[in-house]
Each structure stands twice: as structure tokens, then as C-alpha cells.
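Given next, in C-alpha cells, is a single chain: the form predicted alone.
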Amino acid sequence: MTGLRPSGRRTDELREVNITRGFTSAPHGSVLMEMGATRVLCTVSIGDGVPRFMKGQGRGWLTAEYSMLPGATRERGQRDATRGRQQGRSVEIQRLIGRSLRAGLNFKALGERTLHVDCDVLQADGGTRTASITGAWIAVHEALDGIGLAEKVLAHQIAAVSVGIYRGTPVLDLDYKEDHVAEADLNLVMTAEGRVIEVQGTAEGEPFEMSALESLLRLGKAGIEELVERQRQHA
């Protein structure tokens, strides 16, 4: 269906992708990834140890933060440490974002190693926990290939996108003037081979049908395989 939505996008349509790899040099992975006017670099560091409750185990780990630069929106939005304290909406979305990313590592593969994510949201409209997740694993193949252990440690590709019900009707990948105004919102992360790693979904005014959910899994599923051949495209 054309001419629903406010970009004029077809209800099944991702918005322009964009992946620019080695995007910043000191990090050992660095991805610009772009989803519309969604911006968000995200990169990896290796470091050695992991946390104390891992020692002695051979297993590797992977934490992930999420932080909005304060221009990332037209309202300027404020620093954590000005606050003294992270948001809680940041601290939900990077525990969401290092659940993702674990799941589709072999740690026993890593080795005593930490894999840290940063994924900073430059510019704002709607979808940048999902996009930072997609960024991520590309992020992370760079990185992990840099030291020869790609192949070893990614058991599984991993990508997340985003789906609502906007007027009435399940769209793909909504941007923020679909998103403030949606009557149900979905982020959903899987692998490549189609499996649920995560499913987060809320209405957000009247309850909605089972068939709605079922058709917003099936959107977002068409739209993850899309994101899996961009990711491939520069993995």
C-alpha cells in the first residue's frame, strides 16, 4: 500500500540502508550504519580478561553501551554524566543490544577476551536500538576478523528491525513520525537462519489481534532477511 505512510514507503519497505565499515581507525571494528535519517556509529574493542565472575573458565564475554549524543534530536537532550546517572531507557537498550550480540557468539572460541560495543546514536529518527544491533554484529565480524577469529567465535549473523501497526495497518521499519503516533510497536531480532532471539512488542492504546502480531513477525522476518544481505554485502 502506497501513500499511507509519511515517507511514501510501501508498508513492507525498509528505509534507505546504509553500512560505512572502518567508519573511525582507533576501535578494533567500526561501523557508520544508517536507516533513513537514523544514524549510529558502533564500534567494538578487544580486550583481554573478562569480568571476575568468568575468570578461569577459557570463555570469553561481550558487554555492549548505548548512549543519544545530545544533538541527536532538534531538542538538545542532556549528557549522562551531566545528569550524574544513565537513563533508564539507555541502560534497557544496551542490555538489550549485548543480550543480542551474546547470543550468536561461541565465547569457548574467544578465549579469556571481552569484545566491548559502543554504539553512539549521532542523529535520531526512530529505530536506533534496532539499527545499533544490525551496526553491531558488523561491528563485531570486523573486529573479531582482524585477530583471525571471525569464523571461530560468530556462531550466528545476527540483524534486528523494527515493526508497528500505523494507521490501522502493520508497517516495516517505522521512522519517528510513524513511531510517536503508532497503535502498536515490535522491535524483533533473529539470525539469519530465521530464528527469535528477541521479541519486544507493546500497544500502545487499544489491544490488537493475534493475526495483527502474526503479520507483523512475518513483516519483520522479510525485513531482517533484507538486512542480512546488506550486512553480508560488507562483512
Second form
Protein chains: 6
Amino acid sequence: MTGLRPSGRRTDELREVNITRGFTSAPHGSVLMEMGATRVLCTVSIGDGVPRFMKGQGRGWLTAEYSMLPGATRERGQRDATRGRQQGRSVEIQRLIGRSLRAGLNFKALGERTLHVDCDVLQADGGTRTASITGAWIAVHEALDGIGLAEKVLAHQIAAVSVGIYRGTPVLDLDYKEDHVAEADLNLVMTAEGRVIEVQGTAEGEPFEMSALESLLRLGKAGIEELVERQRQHA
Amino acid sequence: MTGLRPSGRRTDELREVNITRGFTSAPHGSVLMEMGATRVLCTVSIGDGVPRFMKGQGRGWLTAEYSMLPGATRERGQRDATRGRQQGRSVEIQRLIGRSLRAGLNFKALGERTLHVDCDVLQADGGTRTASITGAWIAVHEALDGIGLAEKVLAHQIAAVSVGIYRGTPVLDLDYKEDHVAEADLNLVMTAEGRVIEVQGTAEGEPFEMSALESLLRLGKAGIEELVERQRQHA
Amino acid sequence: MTGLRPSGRRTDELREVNITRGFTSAPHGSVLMEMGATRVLCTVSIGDGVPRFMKGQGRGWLTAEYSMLPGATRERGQRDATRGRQQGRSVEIQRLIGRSLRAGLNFKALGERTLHVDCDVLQADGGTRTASITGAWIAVHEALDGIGLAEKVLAHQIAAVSVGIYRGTPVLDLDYKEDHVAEADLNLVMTAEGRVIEVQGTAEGEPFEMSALESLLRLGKAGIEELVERQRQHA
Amino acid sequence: MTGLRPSGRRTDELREVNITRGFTSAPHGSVLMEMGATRVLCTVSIGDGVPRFMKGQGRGWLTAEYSMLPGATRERGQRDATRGRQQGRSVEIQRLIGRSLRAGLNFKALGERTLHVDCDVLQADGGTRTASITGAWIAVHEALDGIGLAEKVLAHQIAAVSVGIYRGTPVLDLDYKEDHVAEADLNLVMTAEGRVIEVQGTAEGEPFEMSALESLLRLGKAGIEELVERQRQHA
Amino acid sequence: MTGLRPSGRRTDELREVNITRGFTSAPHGSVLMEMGATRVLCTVSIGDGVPRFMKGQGRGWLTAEYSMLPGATRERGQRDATRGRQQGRSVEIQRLIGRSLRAGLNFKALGERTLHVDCDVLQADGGTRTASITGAWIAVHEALDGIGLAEKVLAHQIAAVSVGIYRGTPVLDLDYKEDHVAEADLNLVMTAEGRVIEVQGTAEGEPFEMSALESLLRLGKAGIEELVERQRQHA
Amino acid sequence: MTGLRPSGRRTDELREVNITRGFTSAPHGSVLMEMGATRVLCTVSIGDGVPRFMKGQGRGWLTAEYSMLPGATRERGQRDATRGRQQGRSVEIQRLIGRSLRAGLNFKALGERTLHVDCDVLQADGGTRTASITGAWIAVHEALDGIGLAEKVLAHQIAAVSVGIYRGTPVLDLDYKEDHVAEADLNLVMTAEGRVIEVQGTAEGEPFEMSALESLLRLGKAGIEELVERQRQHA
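Cool, the form predicted alone is there; where's the form predicted in complex with a further copy of the same chain?
Entire complex below, previous chain first.
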């Protein structure tokens, strides 16, 4: 199997993970999440109040926004503000980040506050949405810790990883070189206990067998176990 | 198990499916897809040329747009044009529809043409995105048939269905009453041969076990087999 | 005169009129209005409250929105949400629909409620704005009936029709083939009693004589009398 | 009848008309059109080429834009650029101005050039859309004169006026005090020969009789005759 | 030095200044400011209340908007409303106008009112931003005078002028012919007492020496003294 | 003088300057510029071609965009893409950055290429616009170096700094605590040789004397000399 992946990694090997807590000090939580060359700045700001449709229920909320800096890729991207609206891809990703993080929170214990999560990709080399979720969870932890509510509000520890079929073989944590030619791509969000929060799998080329789906899920589950361990060292 | 579902359906029972081909005559393909009270008008227009980034490769393309009429729900929704941009939810859904349908097409055989798929929800009662995919596939078939290319371009027959966990039990084809209280929700897109094109599962309440995911996949696969049969009667 | 019109109709003959009340069940009123191949889905949702500038006066309001589905025409149209704003033509039409319907309502009797009228053109073959008004009036009737206020609030029964000069001859209810080559085009909105609510006439080619305007008005008046009759059968 | 109108005018009396040709010198045509306190700056710029859909036909085109300066009314209006789009009312008006002026031009004789007409309301006191048309026609004349094409391209001389029913009586050229309480409002665009280009009549209160419509048309026709005379003195 | 400037002016000579107070009567203040061929209509509307972030402090506010009519230049400009947003240049200028005028006001004495300043350029021939400031100050004076607060609220008299280096020589009040080839361009806003409110200098070609900056400042100061005199004659 | 500044700095003392070249590797140039707690990521991407209005002249171009991440400040900012357009402040700043950098380039030597400069503020503590210019210049150097054109294209070395009057005293390089209460604020952009590219000074409170302006310019000039030295160590 050696030599399959451009990076020389084993099929079940994560890229180097670097987590920098408190990368900036202005927001309540701030984490620079690095998986290989992918770098996402995840910040969390706690605001008073909740969106209008939730007022008066005594429950909190979490919203997430995701964006890629124009210089995050070799080929410069257009800035959302210039385009006048977000890219469809960003909209889809930030909805996933928000849903995933909300699944791990006890909003009753948070009270009428809103956690604003911002995931800004400084450099993109594949797996930015899953790196965002894994990193943002630590930033949420940091932010809640700062107001003494981490234990009460965090019902689940959450991490995410991508898996895919590359040259016919299931591989963990695809980088860009693998990702853009992969036959299938699956993003998995799970709790530390191995329960599923979100699964999104797509056939990029030919439709794939149910059995391949099962292999991908197993591989992803193992990767998330490692990431959960890494999060613990920083949260 | 009788009495579990508000509609009285069995857990593995689809809603009544009605497919009206040629509902309108202006576009190249036009299907009114009804699953219970959910009604989606799926139209397909064939245009010459392809988006700029694909020019000169001799390959075709398919784009999809999804929208809900303001009056499609009891509580009237705001029109996208009034808001000045699409809802995030619509963006996410139309990206899913596009990806799913593209996975079944041989673009080389289509040549430099673009299939414009429009899924407009006239009435929403749950499962609009999967009804859109199942209906749009028939409209694509109709449109390609009209230019004598159905056989060459359609590499796979595609259908989609939603499954979910409702009151602790996996059920097929959720309607709105079930959907908005379901513990988990999974949309499955497959080929007639039972291969996976897309799977999107979300824990709406508590994270769920891998074993539950497997049950949902099985249930969805069976539902898609039925839908594929219904499509055949109209395509 | 036989043989003048592409459809073979007499100059004073309406197209086939089909009115389907309760076409969808989610909104308070829902009518599928068909005039020949032109099909408009007219829905009405009743909301509490009125726009800010009218608050506290104890009077109701009606707003209308008009849109054409992209697949409504042979040449696919661009979706408003993609363009980021409504077409000028749609803006002009929905203002006409709103003004026309408001002229027939007793807002004092409605109280501080707003009728949201949506006219979505499923297929366009000329005369979509007048079909929208005629159909929407029935949907308004249905919606008001549902809250027991039809009699009190509906001060006038309203219908609309287009007339035009086609190959030198005034004709009633133009279809697209006639409309896009007509020398003059006039939209007329009237009450069941034959009083004028709105008249909009345009010289598409050469300016026309006052006497031609008078002929068009007479022809339109007769057409509206028929439409009023058809509305009665369904309202 | 004396004393009916707030301004003391006779029912068939225009406001004071002031036409300043060459009000600015940058554009090809520039007219400050004043009807009473209503002031519209009408400018015309001639550009090479035509919109894409008209290319290669050897014919010219005219487009019009209409806007009200925020300070044009006592109660300051919101600027379109701040709102991010034009008001519906402005869209409707500029479409009317464009249609009306185009009806008087021989585009074949213009060649592939575009006349850009801008009507910016410096002060609004009723009748801004008809003042725009009457003034813009002179600016178009001035612009075409400058390139030696006035005679060939101008097929018709065009003017516009508003008429309405004020306190039960048809009156000519309503000012704001009359306009906002008028029972009916009609804008009429005609050629110097008394042929109709556009008629737009609206019941602001109760629907009105056909006979009232006829009175309004007669009154408007007489007003336009006077305006045509005034245009001749400046064109 | 004679013959240096296209207009034949001396290097320290302003263009002809014309100030028309009360150019329109709808807004509280209205001034047509002309400097040579540059014409700006400056209007001021007084509104109750202040922006949300200032409420309850008993202090007033001033906001400014700046726009150029499409026909203000020989080459017609695109309308902001068509573009869907303001040009960057307009944004920058209106922020300068607002800051400059606010520096001269005692907002405590104004109470919770907002002065809405609109500067609309009817014709542009260089120096539109400085003409806007000088003219708007008079319109602000007129508006405050109308509510008896001019003396209390106006803490400073303010005027602005542009200076630049044209063919190696510092010149006052550049017109377009000079401006678009100038090596340096400096806009200066000062009080009647010669104190600085804003200075914005830019090297258009080569960077310039500090000593050149000092010459420009001196020249601008002298020009402002003249303008202040002209303002006094009209305020 | 000790004890005047919250940070304990001398009036003529810069904050700690940290320059990290190659902070990311995707774009052609990438610099993390830190001045105290202010952190700006400056990236440069080189693209083929120039904007349409410059084509065929054989000259290059530079454009700049500036944005603040939502989490860059304690109070979270709204994302431009959510607002649908850039803040006025960002527009003004990016125009300044672009003008300043362009003044130092020989576009003839660059040929028809465009340098896209992106300045994204990761954390804001005052002086973000001047830090952007100083950092972006290094990133431009890095990018040009990579294509072997640094020497030919870079005509001037450029740096920028802010100065202001804080509690009556001119101070260098204001941080946020000083900036938001400063009486005057001046941004200065200069070449390594001490020539002026841009000067923007604003009275935040009371208008200031010409002599104060001169003090600020001297202080800023000295600060830029130090920054130029720091740039040399990294370029």
C-alpha cells in the first residue's frame, strides 16, 4: 500500500494536526486549527440574546459562518463581499458547521445567549469543513470556559473528518491532491463516544456500493477517535 | 406498529406517488411530481453551450435550481427575489439536486449543451428535495428523449427518498408532521441498481448509533426500489 | 374575418377558461387559473397585522407579488433570486395586480390583517397579468370565505382581460403569437358592474387613434362580462 | 368652478411651464423641465452600440432611467443606492418613459447607437412622470440635433400630461395637493397629431364610469396640445 | 506664469463661484453650489431622532450622501441603483463630507435630531467633493436657521478647496482638465479661523517632497479664506 | 512624559513589530504583519492580464482589498457577505492601500499582469490600514521576487504609520485605547527616501492648528524611517 498516497501517508493516517488555542485574544474563543497545510482560524464570540424566533424560551443558540480568504488557494478566489453574496459552497458548509456544533450543546443550560462561530480558512488544502468543526469545537469550549459554563453546556465532545475513495482505496483525511480526483468523498461528524451527528457522502465519479460506504464509515470513525484525543490535549 | 404514524402508514410505506409527465408544454421536459401532499414542478430546458470553465471540452453540463413558492406552506414564506438572494436552505438543496442528477449522466454523449433543471415546490409537506430529484430525473429523461439522446446520455436511473427515526422507529418517506419532530433524518440518492450516489444523514436530536444508520440505509434502499419502478412507468 | 387569428378564434372570443379552486391546500386561498395555455397559480395567505405605515388605523391591507417560473417559457428565463432582484416587468405587473385587487376591498371591514397574494406563472402564453388578476380575485374570495368575511370585505367583483390590435383588427384576449406582433395592447380591469378600475394601453408600433382606443375598451368590457360570469361559477 | 383647485387654476389649466434647454453642457442633451414646482432634469447621452440582443440589425435603441433625489420631497426619501435597488415605483415609471419615447423614434435612421435618457427629479410636486416625458423629448431632440439626425430620427413629437378626478371634477395637470386625494388619475402620452402612445388610468378610490374615462381623455388631449406648442418654442 | 492653466487663471485664482440659496423649496436647506462648470445641489432635511447607537444621549447627528447624476459627465456614468451599490469613490467622498460637517456642529445644542445632507452632482468638472462641503455648509446653515438653531448649533464655519501640482506648479481649485493630469492632489477642509479639519493629499504621479506639501497647504488656506467670504454673503 | 500612554510607550515609540514572511504558501506573497496586538495577513496573488480599461497598453496593475474578520474585535463585527456589500470604512481603506502601493510600482516593467493584494485583519488594535500597507509592501516584494521582477518593478520602498494627538500630545503609532479618544488622527504613507505618497489627517474633536499638523508630519516621518528599516530585514 506504500506509495499510494502522494503524501506517502498510510491509508488510515491523519495529516499532522496542530492546534493553537488563543491564537487571537479579542474573541471569547480563538483556535488556529491546522491539518497539514489546511489552516482555519476558528473564533467564537458570545452575544447576549437570541434570534427573534427563539426569544422568551430561556434557551441559547449557536450560529456559524464559514469563509475562505481570497488568498487561501493558489488560484485567488473572489471575495464574497465583492460578489455581493456568499458562494453556494460556503452557505452549505456553514450550515453543516452550525448543525454539527448545535448537536453537542445543552441550550437550556446556556440561557438566552448566542455563540457566534466564525471559521475563516487562511489556507485550503482539502478538508476545510471538517477541520472547521473539529477546531471550532475547541474554540466553543474555550469560550464557554471563560464564562464558567463549559461543563454544563457541552453535552458532547464533537470532531469531524473526511474520508474518501482514492484510486479505488478508502483513505483517511484527504488532502487537495487526493480530494480533487477522489471517486467518493464522505464527511463524518461524530461524538467522542462514536455516535453519529452527521454523515454526508457523495459519489464524485461512479456510484459506489453500500459495502464501500461501510468501509468509509469505519475508517472515519477511527480517525475521529484520534482527533478527539488531540482535542482533549487542548481543551 | 399500527398507529405509530399520523398518516396510518406502515413504517416502510411510501406516500401515494403521482407522476404527471408533460404538466406544462413550454420546456423540454416537465413533470408534476406528487408524493402525498408534496408537489414539485420539475422542468428541464436544454440550452446550447456550457459554462465558460467547461468550454471546448466537447462535454455537456447540468445545473439545478430549487425554490419554494411563497404559498407552498401554511405560514407564507418570503420570496427570494424580495430578500435579494436565495435562502441558505435552497442553495444547499439545489446543489444536492445538481450533483445527484449529474452523477447519472454521460456528458461526453450530450455534447456542449446544458440541461437547466428547475424544481419549484408548489406545496411542501416534507421530502421536497428527494421528490425533486426523483421527479427531475423523469423530466430529464423526457427532455433528452425529445432530442433523441435519452439512451446515450442517461447512464443511470436515479431516485431519492427520505428516511428518519420517528418516535424511536425508522420510517420511510416522512411527511411534515413526522419530519419536524424526527430524531434523525437521512436523504438517500441511489441508482436503480442500488448503488449510492449521495447520502446525507443528520441527528436532529440526540446523536445516533452506527447501527441506526444502517437500518435507515436499508429502509431507504427498499423505498428507492419502489420509486424506480414508478419512474419506469412514466419514463 | 375567419382565419385572422392563428388559433382560429373569433375576434371577440376568449380562450378556453379553466378555474381550479383549491389547487393546493396550504394557503388560505389557492386557484389554478388557465386561459388557453397560460397557467397561473394564484394563492392568498392571510397574515395578522399590517405594514408599519398603516398600524393603528384598524384597516387591513393587500399586497401582491408576481413571478414567472424559469421554465414557464420555451426560452428559459433567469430566476429572480439568481439575478438578485426582480425584473422591472415583474415589478410593474405586481404593482398593477395589487392596485387592482385593493380597489375592490373594504379594508375597514377586514381589520388589521394583510392579504398576501402570490401569482406564480407556471406557463406563459400571453395575458399573464390579466389572468393573474382574474384568478387572484377568486383566491381572495376563497380566503375571505374561510374566515367568514367574504361578504363584508368584498366590495366589488373584479376581473381583467387584455385586448389589442392584431393585423389592424381589435381582438380579445391575445395569446403569445398575437401579442408579440400586435400593434397595440391594452389591459383592462373592471368591476362586474362595468366600472373601470385600471386601463393601460400602449402603442407597440405606430401611435393609434382615439377611436381605436374606444373600440378596444368596448371589446374588453364585453370580455370582462364573460369572465365575471365564469368567476361566479367558482367563487 | 373658481375656487375648486387649491392653486386657483381653472380645471383645464396647466401649471406654469418653464423649459431650460442646455441646463448642463456635459451630456448631448440637457433640459430642466419645470411644471409649477415640479422640476426634472432630463439629460440624454448618445452611446455607440446597442444592447446585445439587438446587435447586427443596424437599428438603434433608447433606454430611460428615472430617479428622485432624496431631497426632492419635504419628507426625505431613501436613496436607491442605499436601499440596494430601485423602488418599484421608479422601475414602473422609467419603463413608461422609455416605451413612450421609443414610440416616436425611427431606429433604422439612428443606426447602431443608444440614447441614454436620464430623468432626475430635483423637486416633486405631482406629475413627475409626465413632465419627464415632455422634457426628455426636447432633450432627445437637442441630442439628435447635435449629430445632425433630428429630422431623420424623430418620427413623432411627443408630450405627456396627467389628468384626474378631483372632488368629482376632471382637472388637468394635478399638483401634489390634488394628486394625493384624487379619485382617479390618468397619464396620457400622445403625439403632436393627437394620436395615442400610452394611456394609464387608475381608480384611486371608487371605480369610475366609462364616461368619466372619456372626459379625462378629452381633457388630457387638450393639455397635450398646449404642451406640444411649448416644446416647439424650445426644440 | 500666464498661460500655464488651460483656463487662463492665475495659480492662486478660484473659478467663478455662484451660490444659489433656496434652489428648491421642499427640503429644509437647499443650495446650488457652482464652481466654474461644477454644479452640486446640496440639500438638507432635518429628521427627528438619531441612529440607534446614539439614542438617549440627547445629542444630534449628521449624515451625508454623495452621488453623481449619470449625465453629470460627458461619458455617461452608471447609476448606483442599477449597479446595486454605490461606487467606492462615492462612499469615500460622502464619508469625508459627513466627517467634515460634523466637525463644525455642536450636537448637544441640536438635541436628538438628524441632519440628512445630500450632495448630488448635476455637472462634474473637478473639485466636486470640496464644492459639496462648501455648499452643504450653507445649506446646513439655512436648515438650522429655519428652526432657529443656527447660532447655537453651528460652532464653526467650514469650507473646502482642492489644490494640486499641475505641470510642476502648485495651483488652486483644479478643474477637470488640470485634475486628471495633476502630479499631486490635495483636498483641504478648514474653519473660517484657518484651523484644519481634514487634509487629504495624494501623489498622483511621483511621490513629492514635504516642502511641496507645505506650499499646497498655504495655497489652500488662502483659497479657503476667499470661500469663507463668499459663504458669508449667502448664509 | 512617562505615564502618558496607556501602554507606557514613549510618544515617539512604535509598538513591537513582527513580520512573518511566507505565513501561508498558497499565494505568491504572504506576510503576517503584527504591530502590537494588531495582526494583518497580507497576501499577494499574481494574475495574468489587466482590467479591461487598461488592455493592450503593455502595463500592469495592482488592486487591493481590505477586510476585517468578524472575530477581529471584542465586539464581533458583521460579515460583509452577510450584509451583501462592504462597509464604507473598508471601501475607503482598500482604496488607500491600492493607491499607496501603486505609487511605488513601475507598471511598464511588470507587463500585463495584475497584483491582487488582500489585507485581512485577523485582530484589530488600531492602525490596521497602515499596518496593511507596510506589510503588503513586503508581500508584493516577495511575490515579485518569485517571478524575478522585484528589482525592475519596485520603484520605491513604501511604508505607512499613524500618528495622532492624544491628550494634547502628538504620539506615534496609536493603539485602540489611544485611537478612539484621540483629538486628531493622521495616516502617513511615505517612501524610504522620505517623500510623501499620501497624507490623511482628520480632526476627531476640535479643529487643530497648522503647527500641530506639522508636528504630526515630523513624528510620522521618523516612525516610517524605523519601519522601512524593519521591512529591509525581511524583504
